[in-house]
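The chain below stands alone and is given in structure tokens; this is the form predicted on its own.
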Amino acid sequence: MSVPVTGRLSADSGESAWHAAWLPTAAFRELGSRPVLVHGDGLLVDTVLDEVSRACARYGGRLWHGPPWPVDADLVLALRGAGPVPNAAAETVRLGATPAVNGTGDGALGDEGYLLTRASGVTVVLADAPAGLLYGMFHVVRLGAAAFHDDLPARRHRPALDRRMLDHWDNVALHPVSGQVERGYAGGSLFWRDGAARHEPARLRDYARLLAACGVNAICVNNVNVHDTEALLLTDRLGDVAEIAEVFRPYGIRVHLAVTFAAPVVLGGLPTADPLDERVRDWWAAATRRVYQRIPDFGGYLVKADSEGRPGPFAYGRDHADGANLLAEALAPHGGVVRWRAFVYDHHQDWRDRSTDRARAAHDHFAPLDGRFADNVIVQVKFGPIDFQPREPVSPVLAAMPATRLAVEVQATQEYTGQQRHVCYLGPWWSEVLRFRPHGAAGDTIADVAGAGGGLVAVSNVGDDPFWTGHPLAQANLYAFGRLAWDPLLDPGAILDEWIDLTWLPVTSGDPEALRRTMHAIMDDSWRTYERYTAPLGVGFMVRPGHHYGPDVDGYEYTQWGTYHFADRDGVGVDRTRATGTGFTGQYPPPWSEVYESRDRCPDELLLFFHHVPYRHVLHSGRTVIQHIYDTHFAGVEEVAAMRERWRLLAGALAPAVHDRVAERLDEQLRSAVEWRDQINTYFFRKSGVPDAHGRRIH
């Protein structure tokens, strides 16, 4: 499809053929109208004084570079230790803030912080690194006015989390199950096409961009099931991967490759990949020493071992400790990690076999390994214990491995939430998630436990397709990610307007308040909508198996890959407690073993998920659990219903084509929508025997 939409003005090439998303020209307009001064050398204020100066040439303003004279400026932007800034106000600041830095250390700045404020009519940004000052004109952008209207006082702004990836499932050769991005619903890849490269810089540097302004510092660049193309990348088709990370270097992103833990027999010609084996380390080493000599920043590797059918270390006797270990001791001379993914379960289950639960496959494969992980390792667990469903509680993995460095993995792109066809803003979600404390009030949050090494990583919704992840408010997953990654405690209402004031109230011709208000209406509570219309009260999964949209109530039910609600005449859910269950419970630790434990005490949007209970179960709402079902599934269509009409109310204030693909795609939501509602109700109508209390009609 071929879109007339707003993108980045180059000098090559004008005006680029995708979205701008949250970067239009626009969006420079404040910055670019002014003075500014930039102050201070190297790779990423090279990058600063590129965006400042296109936007000076578009909106009238004048920049200089570090001139040897005093500057009248309006913004500043300045690396502290470049010595004396040639401004009489950047100058002051920067001497009042150096010995609060300098002296106690409590107002350090780090490699990617800043210092931003507004004194003596000048804007003025500090860093003590190149990055942070990038991070830093962004935030001005972020702002816009509001920067350089009146005095703001002096703040430090640091990311909490030092390390922010996306990891993109991007497959080099099109694959015939998963296609050139495997769970990607926007299109093909940014970086592969049909088996090869696509050497496309423009489009790359453009998503650079777009990641480095809403904070995200590392990417992986390949599909973490690494089929036979894809296992190239990490020597015959190493320049490949080089090239990409010329051209996110720049803004401040390392990359990452995924690659298969059989690659000294894939790749090496050997007998054995046991991570014991001389022979395997002495090739794990050489391989790494030539990436680094290609790639001198490269971040490290991504590993997904012994998991869904990929190769990993049991095949030798040996644990992921071992396996995670082997590639550890290769990278650590080069300053590498490797990130080891923690989603590990039998995919060859037996339904008949209550005994088995995929919720406590990771704890039980990891947690008895703590503290055996070397140092570069980061144990990277998904937020929830089964597989990014609309609702789960939060992996008792996070809570179990304090000796471990650990990742917090979450799922931008929306394979069990709408697959970017439907509206579905995850930013509460992961809110909730970050702020969620296992160990009761008094104890860390998972925030914390991403902030002591492991950081945050999202899998990718980001395609080839003009607006990135194919429905242009799915844009919104990704710019949450990067800023609850840089600030977990941001509020996730006020990120939805940072990016609606950026992405859309420049390019409106409509009134920008009316705007924004549409925009909050239809994507506020738009994750709760999608849960009321789906599968209840944390019960998942009840998807089309395979490419998993649209609902299919018993379609994994009786399968190798899990049983996942045990619906029957009598009752709904997975009984996953001590006393008569899996005993999943008790991998939580207290307060929340008892709490999941207790069916009086479990939060209702769980229950199901941790008990099975009667239809006539009556929750904490009120409502039985039969009727909870019904009334959420047909309010779900009505608020889907709503967001259409709101929609078509802003045509015109917005161009055709954005507009358009937004309302192509509230239709689908809706006919899904009652699609879900019709078979969920007649399902469980029909199981239960209990009528509507509101007579409505179910099938």
Contents of the next structure:
Protein chains: 2
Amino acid sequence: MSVPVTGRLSADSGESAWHAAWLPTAAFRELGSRPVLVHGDGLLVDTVLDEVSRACARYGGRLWHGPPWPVDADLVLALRGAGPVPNAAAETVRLGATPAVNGTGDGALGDEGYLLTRASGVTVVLADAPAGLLYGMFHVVRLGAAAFHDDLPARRHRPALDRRMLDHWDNVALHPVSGQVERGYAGGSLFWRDGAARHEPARLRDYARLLAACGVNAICVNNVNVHDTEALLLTDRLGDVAEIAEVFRPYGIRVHLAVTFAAPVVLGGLPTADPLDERVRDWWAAATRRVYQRIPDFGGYLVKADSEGRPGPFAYGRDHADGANLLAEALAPHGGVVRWRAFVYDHHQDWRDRSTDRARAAHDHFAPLDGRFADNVIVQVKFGPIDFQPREPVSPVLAAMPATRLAVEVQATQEYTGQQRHVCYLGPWWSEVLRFRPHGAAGDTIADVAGAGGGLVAVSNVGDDPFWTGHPLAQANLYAFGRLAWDPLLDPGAILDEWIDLTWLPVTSGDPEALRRTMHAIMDDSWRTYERYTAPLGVGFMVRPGHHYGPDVDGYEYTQWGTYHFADRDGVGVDRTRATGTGFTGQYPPPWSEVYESRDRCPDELLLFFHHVPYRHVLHSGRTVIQHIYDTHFAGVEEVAAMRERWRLLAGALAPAVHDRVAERLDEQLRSAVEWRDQINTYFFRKSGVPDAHGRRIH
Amino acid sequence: MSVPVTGRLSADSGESAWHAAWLPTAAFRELGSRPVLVHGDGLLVDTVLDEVSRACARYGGRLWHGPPWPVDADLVLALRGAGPVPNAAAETVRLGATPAVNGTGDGALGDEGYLLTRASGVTVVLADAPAGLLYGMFHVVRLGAAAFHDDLPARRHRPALDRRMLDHWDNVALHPVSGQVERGYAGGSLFWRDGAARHEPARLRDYARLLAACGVNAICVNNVNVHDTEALLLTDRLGDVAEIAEVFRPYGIRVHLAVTFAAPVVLGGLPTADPLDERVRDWWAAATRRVYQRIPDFGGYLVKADSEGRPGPFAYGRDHADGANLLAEALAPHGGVVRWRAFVYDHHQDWRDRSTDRARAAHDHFAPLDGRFADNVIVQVKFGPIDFQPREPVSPVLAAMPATRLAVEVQATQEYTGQQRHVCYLGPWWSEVLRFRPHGAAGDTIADVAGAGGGLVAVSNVGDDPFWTGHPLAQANLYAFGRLAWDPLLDPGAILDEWIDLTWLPVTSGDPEALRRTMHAIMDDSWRTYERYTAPLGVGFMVRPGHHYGPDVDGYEYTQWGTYHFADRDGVGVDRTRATGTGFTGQYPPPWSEVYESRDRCPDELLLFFHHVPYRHVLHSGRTVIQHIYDTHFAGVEEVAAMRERWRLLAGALAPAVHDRVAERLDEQLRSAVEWRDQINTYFFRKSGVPDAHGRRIH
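After the form predicted on its own, can we look at the form predicted in complex with another copy of the chain?
First the chain shown before, then all remaining chains and molecules of the complex.
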């Protein structure tokens, strides 16, 4: 039968109210202008049908779903085992049905994989499960015209990481301090407003499409800091969660909930939340059963426990394994997981106490528990030992728990990287982390660790802003996150190309290649540019306390937060060596335990994270630390000024709403970069007394 | 006729809900146990009658008001000219009625003065107006038994300052940043709660009694930062103000309103608030007429204009004289005044710009306008050039506008002096300011300047806390403010004695003299103690940005606020000299223009306010600056520890609620003082590299 081409086109009507991001209508031009055959059934196949039918309605193509078959389909999207496909496509489909294709092993495509090939003038996507067909279709969209030119050898595509998740730090009730979205820089929440669900499925559906198109398959819909109203999502307000799950399900995305460990007390009226108490276990089992009755594919729980004031098992003399296993037991019968955050440290540290080191905390707490967690526990570990700074070493916890499923957590929301007022493309940073080999050249990468069952997680950078992410260029971080979670070995520059191709080239009125070059020139190195004009050489937290925007070198120096730099008139940095410092370097396996321990071998960019050195210490670069500070801060500002000039040249090539939004933010980025440069340089000049070798102005 | 002794005793029922402060029932024991004659009529005489009748009801005395006269009155409170008083009192009254008494000039008592004497066994208070009788009665209360022992030579008492005002920075609506009371540390507002008037006259009446008993005769009932809801007090919500005025009127206190300069626009719907626009003048005249129809004794307007974002005349190319005179014109027919704050400065200063000096701003803006203000304009000047820091020089504006009525503004609310968690008795500081002679030894004092028509103003430290001021000992600041406004030459230690006698001695269960000694030991020097453990030598604003509690040496160093210390590895302080600095010293008349200009002659305690000096600069004290910093910070903490020990000894001598409240706050004060000591010492040690001469621990 031929699917009516007008079906559900009304879902497009929202495009005027919010930006299409990497799914503009025109991205479907190639697919939508051809005869397309979709073969198979299921909820996610319906999603594919819907996408294809809308594209065909727009661009004159035609969609078949089931017999009678066309003789001339250009694209076949078929579930293997759905039955025979006729004519030209048949041979290609047969090829894809063979077990071993393209040397990729056993030929299994799994729940999300697909096989993509083009031969005899037919492009074919085969999958074993509907989700694979959906991902394959988005692959065809990414390829654009290239999907329909030359032959493509059959290649199997499967995600390297099964779990690719976005954590929303969204509050249901407007929080007096953290607002509607904690550390959100893109307006309100897509899910909640002023204490209630928004009930706006059209926008959520578009969000789900964007996530599926870059590969995300899991979300958590509320803040890890679970306040009173949000606690009720598990019980009284479960219907709101179920409603969200309805919208995300057709895009292969499972919904998770952040829960409070104290739920049995605050919701259940029990006198305790002790994980070894029978009543507590029964309460969680019953509560979880009710969740799955409403949401059969519910993903699981996310828990921040005994961290920054949140309740946890410590109150009952239990450890984190006891706590996590309690919830795991409740979730296991239903196939759910508990994600237990390793972000546990003393947030009432005494700044005078130089022996306590916040960097050590996660390893100290969790490494000894390796092997004690249930199979469906995922310990969720921030990529670095402190807290999403623009430069940190990779967390040693990720090399210390081989018997535990570990998830790697990064921050798409730019809390410490410019808060979506600054261009800061994080793909290169995440890529560096994922490719890091904590055991040395012969060992696994961080991507391998995440691939062993825990996956990759990002704190979302999305809100109800028309551009989704406030800064239009920050969309690239969301896109890159999904793509790296699918394939951590992708080149961040190539991801940027995909994103530019999809998002901007279909809608530019200028020279596409010039647009691409300019975007790359602005974004490729923008993370390192951000690093240059902010905190140097691995020092962190030189930010304004509370909101974390803009410089304040001593802002956290004399506080309870364990985030110090110890700058004095002679030098700067934190001695974390085993020889003379906090011993944090000893949490790493060789060779890094030795590399970081050595002032001479330690990489420049992490020197002040691991060592306290004199201002005149000479880096591998040949420059002194103090001159490095001056040079990078002057350079960083110049780079931002150049970004701004480059962007000006794009006026006219993009819609004014887009161009103006980015231009305004680049103005602010330059103002802020100048402020960073001047405060950092002045601070260290006042302390060190060492003049700039080039005689530039330091205030 | 004999007034029934049970009248209005019910007003006492509130005493259990809030503290009696310096008017405990027992303070009226001497007055209330005697035959008392009150002679005269009027609203405030009714207040006297009410007070005396309640006291007599409690302590067995008897009150007469009008014939038949008693033969044996111990106390006569009489209006001169109210007619003959018989028997023993007659001679004394006759004496008081003579023009020249006790060498105090023309014998006029004025609206608020009174004559007090005791002879022939009768104590007599004479006044020419009812307010004088009320103040005289409170004087008798202060004297206690001493009012009824030996003869007292006739003495005339008149306030040195006609205007003795408290400004409440209370918001009607809960403000998202500043809360219900901006810079309030004593709970909510007595007047407003969550957007509406509280309508709690019983508590307000007790507040009015306390104010009258220490001499305050004016209040402003809303914040100088007038937000949307508060603007309406002038119009739609005027009834709430009238209701408050009803309560305060019987205690001789006139109510004022803070208004927004933009009122003609935001309330009147006019397109402009230009002070020279006829429609604007008409609007203010009409609005003011309506105010006086409701509140015939309304005091006037208080205005913060062109300051920290508030609207003002600058928007229309007019100056502050134009702005103030606009409101003055509207108020003049009704006898009201406009109080126009001189707190005007650039709050978007660039910290890199060393030529702009916030200290100069008020003088730069206002001194050239001297002589241009209408007679009923009072320019209200903060005592120091910056902003209520614990140590500043006296503002040069107070010596620069001889043709203008100037009010001196101090801050009873302890924004920068420990926020009513720290004991900090401000009487000595205010006394020092009031006794300062800006033109040198032969010239007027600041008290003389304030006495020329503008008066003294304090930002209130009162809220709905049961102890009124949060910290029970902070009540002394409110009391001392009123007393110093009445008589600026009072000794602050003697004021403390009055306050202790009234507030604590009647209710102690311990040794009264021990209590008095302990209170003095804790409070006498507490302001200097606070100075010692916080910012040294006249440097200000080494506080946490925003809330201003606790240390953050660089917290304001790289900000827009114009509040810098310029500490580097070599030295610290702000060069405000004419020779090499901002020239601020030139705003002073001689001799201070020369004294402050000279690094050698400048008083130690203000050295860093006026000069940038090396850490090894030797003070008049013989110590270096850096050693002074270390020594005072160690000493300050020791003094707080001693305070705490002293207070412990009072356990049992005071009600547990009082003792515990102070004890808790002393714990916090000690914790905070240690934090100040360690941060300040560590900061300056890290910068200077100079070790403590006594080898004490610096972190």
